[in-house]
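This document opens with one chain alone, in structure tokens, the form predicted on its own.
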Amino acid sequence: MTVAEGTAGPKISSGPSRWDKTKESLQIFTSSRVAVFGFVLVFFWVVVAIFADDCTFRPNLWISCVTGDRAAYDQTTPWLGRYSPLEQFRGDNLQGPSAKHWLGTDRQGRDLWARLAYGSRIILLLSPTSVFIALLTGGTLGVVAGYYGGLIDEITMRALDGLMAFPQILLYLVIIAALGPSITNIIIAIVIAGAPGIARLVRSLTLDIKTRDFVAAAETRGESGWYIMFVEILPNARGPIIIDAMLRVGYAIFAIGTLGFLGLGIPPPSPDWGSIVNQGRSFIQAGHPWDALWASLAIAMLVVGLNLMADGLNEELQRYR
């Protein structure tokens, strides 16, 4: 008898691919009215921050652009933004809403939509900034601490529990108090008030995760600490870590917002959306409210959406457990 050559045996599936999977997380995440919703909010501000003007496509004046720095809004086009942040318009101080000026115009005669899509440019680019290098310092303590536990789970734990003793808004003050207000420091005082919240939540999940069958597989097949963490653990804890970066983001403009409003934001004549605030409320009174009125929306618009997000791929998610 004699055995027919090249017989194929039953083909192996290798999964779903990367599309699809891509795939099945965008149609659970369209899926729920309420996160596109949320979506549309932050994306209307995304598109105004992209093309307030045509900086975006000269890297050469990133960084000048976000800091305020007049030279570079000079040598810039403004799109949506209509007008350069900075430009004071004479006899047009403290006006309201018209055809020339959308929002109206604050107490120098600057232009309130300008300053509005500007000031998104800011808190779009340190808000996510601040929140990544957050995650990146709070979960891997996280993950460190939950995975080998003992002393080090210890040590890691209890240091994190002192920062977070501390209320939030006090930790802002007390950084930029002693470093100064500036891009830099904001970043530093939102990634060390956030970093130990981020660290607990990846710790719980950790401690859940590695008594899982593929983490035991993975140590019986003598893979390192660092290998089974990143790569078997971390992975698997993904959604609830987007879910609360989210929200992280949107605590991130909230406390931008705040120090902008004390005074401890990013310095003037930078069109930060908590110093507009500021600026603009003893004017309420006098009838003019137009300045504290659209950047508060603003603020909120940008809240809303992020948390609006959060809850909706939250609900999605557990449906799909």
The other form holds:
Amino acid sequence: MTVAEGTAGPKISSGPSRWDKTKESLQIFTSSRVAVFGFVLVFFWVVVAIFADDCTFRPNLWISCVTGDRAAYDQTTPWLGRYSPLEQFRGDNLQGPSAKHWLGTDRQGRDLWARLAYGSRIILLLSPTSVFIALLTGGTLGVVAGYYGGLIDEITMRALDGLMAFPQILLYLVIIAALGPSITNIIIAIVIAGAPGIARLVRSLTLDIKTRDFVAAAETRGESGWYIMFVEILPNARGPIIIDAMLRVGYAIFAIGTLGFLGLGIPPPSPDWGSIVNQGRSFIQAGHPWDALWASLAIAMLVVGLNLMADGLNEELQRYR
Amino acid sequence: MAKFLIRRVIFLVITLFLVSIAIFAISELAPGNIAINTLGNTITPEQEVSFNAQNGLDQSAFTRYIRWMIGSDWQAAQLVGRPVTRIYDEENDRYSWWAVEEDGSLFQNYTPDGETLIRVERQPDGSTKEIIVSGDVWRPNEDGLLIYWGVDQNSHAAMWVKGDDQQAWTLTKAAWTSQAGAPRQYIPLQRGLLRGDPGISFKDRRPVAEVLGRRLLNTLFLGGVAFVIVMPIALVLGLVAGLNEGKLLDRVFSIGSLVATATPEFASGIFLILIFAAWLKWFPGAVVVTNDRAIFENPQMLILPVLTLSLIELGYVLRITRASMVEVLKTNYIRTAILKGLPQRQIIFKHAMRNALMAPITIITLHINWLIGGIVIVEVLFGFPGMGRYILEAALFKDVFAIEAAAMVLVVVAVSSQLIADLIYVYLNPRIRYT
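For comparison with the form predicted on its own, kindly provide the form predicted in complex with the partner chain.
Full complex below, order starting with the chain above.
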């Protein structure tokens, strides 16, 4: 296990300012063309998600837009989305791309571009949220297990080993089957599937960092265990954790799409990308591949973009080390 | 080595035990009503109680876990006073439970009115003969009721009470029926997961183990074919990319494999279907199964599923092999070989390749969890009759025992493959053997 050494080193008082450091890290980012390309792919969907309609400026509508609440869409004015994702155009069922409907329409005559644009909100809001919650739970478990060691460590890690023995897809299936498909349950499933991996990473980082002098110094000062874990250890382990979290956002998008595809995603009529593929694939043989094609492309674009970003970043970081 | 093996096997057993508890807890104890999930929300409370009793769902979690694991037939045998056994009736293609008389003959019981007890005896030719039990078979229990424990005709051990005209709702193939003279208590008979019988599917009322075995074979076949095709290609491409580190070829391979691995299986599957089935019309886009052997008779149906599965694995193995090759080429012994003036060919094939292949070969086996995820998607996308689709269908139908069994089988596959990977690694790498 390698630890970001740059972050753990002693700080020089006359070091570069905060702005210089930000610029430097941005340079790391832009010097990798692969990462920039990945960033463009992801940024496209972020922009679409934010400006799909004017509800961006009315935060109370965000959640209901994500859950596919009819009333919420009626109160908004579509911008980039062009239409409401639930509006059904009479007589325009299963059409191919045209000037009126850029990407075509689905079986209920809904505009596919509008559905993709609004669907990006679901996926871009849910995946970071679930990864963040997984980070909180997994991180806490990992740092506690690593710092205290002994029996606590043994019990926690054995239980997490048990969870990690599950193929992830199985965990999703079993949890969603038991709890039923809904936004909360999808987040729960992703947290349960992701937290053990994070805990393991954070534990190994903790084991390494707790031998450092500044931890010993804090202990001598008589700081409490919680202070040492969350103020001394975790901030110094942030490098690998952040890269790992970025990859995990990619996995979470992957998982949300997969759940939607399996029919276990966010229930209709919400414009969930995976569900669009699932419903659209039955029309492929009938000569209407557009639903499945566009939604698959969209999700592939987003996940590949995130992976390229993480990969490029990782490569650059390794070069600097 | 033996000590290492024993320790790993003990850990494996502990892990599987924890996993079984987790699966049981998630699927049976989670909020949600199995009776309503299975039968729909139009059932009456009486029907629900009856369903729960007949399927053992009214028992405590501990009892249910024990029965799921090691079966209930031994409990039933104590109460009935005779061993109970399961037989397979080939003519009607169904399984049934019977109590075994001392002379080896099989019998079941029922009572039409709560007074007369009928004994159904199975004849050697498979037919049954009903006789009214004469003499006093009712025994008093602690509450002073006269009871009789026997095996009923629906695979339960059942307790009848004399003079009782309790009604029971049972779901037969046709509809709900209510019958009088029903037992007060049931023990659903099963042998238990550890003895190869994880229960009866709520969906088709057949033993889960029966379908599961067939589906597992299909899945192993699909995964195996993909594995055999993809491994040599991925290893060779990975070595080539590693040898050309930093050059255009390497960039193309690396980014191509990243895209292939990162794209969700269902998306790449859809792309392949659109290109090869809908547009070029080269291969069928779905697996249509008319009988058990259909997938072996029409191998062209398997091309697209295998291709989809391979794409993901190809990318992953390629990346690992490339990284391993790059690392090996930087080692001192390769530098020595170069400085010594050995020919390029000899350096690559004799010194670099063998060491570079060690990491991917062991890591591939660790990757099996990922492969399982891919298999579920591919099976659903192409309609392939394997484990993955089975578990999804069970999950959608909330077929609890089927989910539990399939989940356990997949976890066993995953965990034991990890053990094998560890063993291979220890074998190949003597440095960690004795630590």
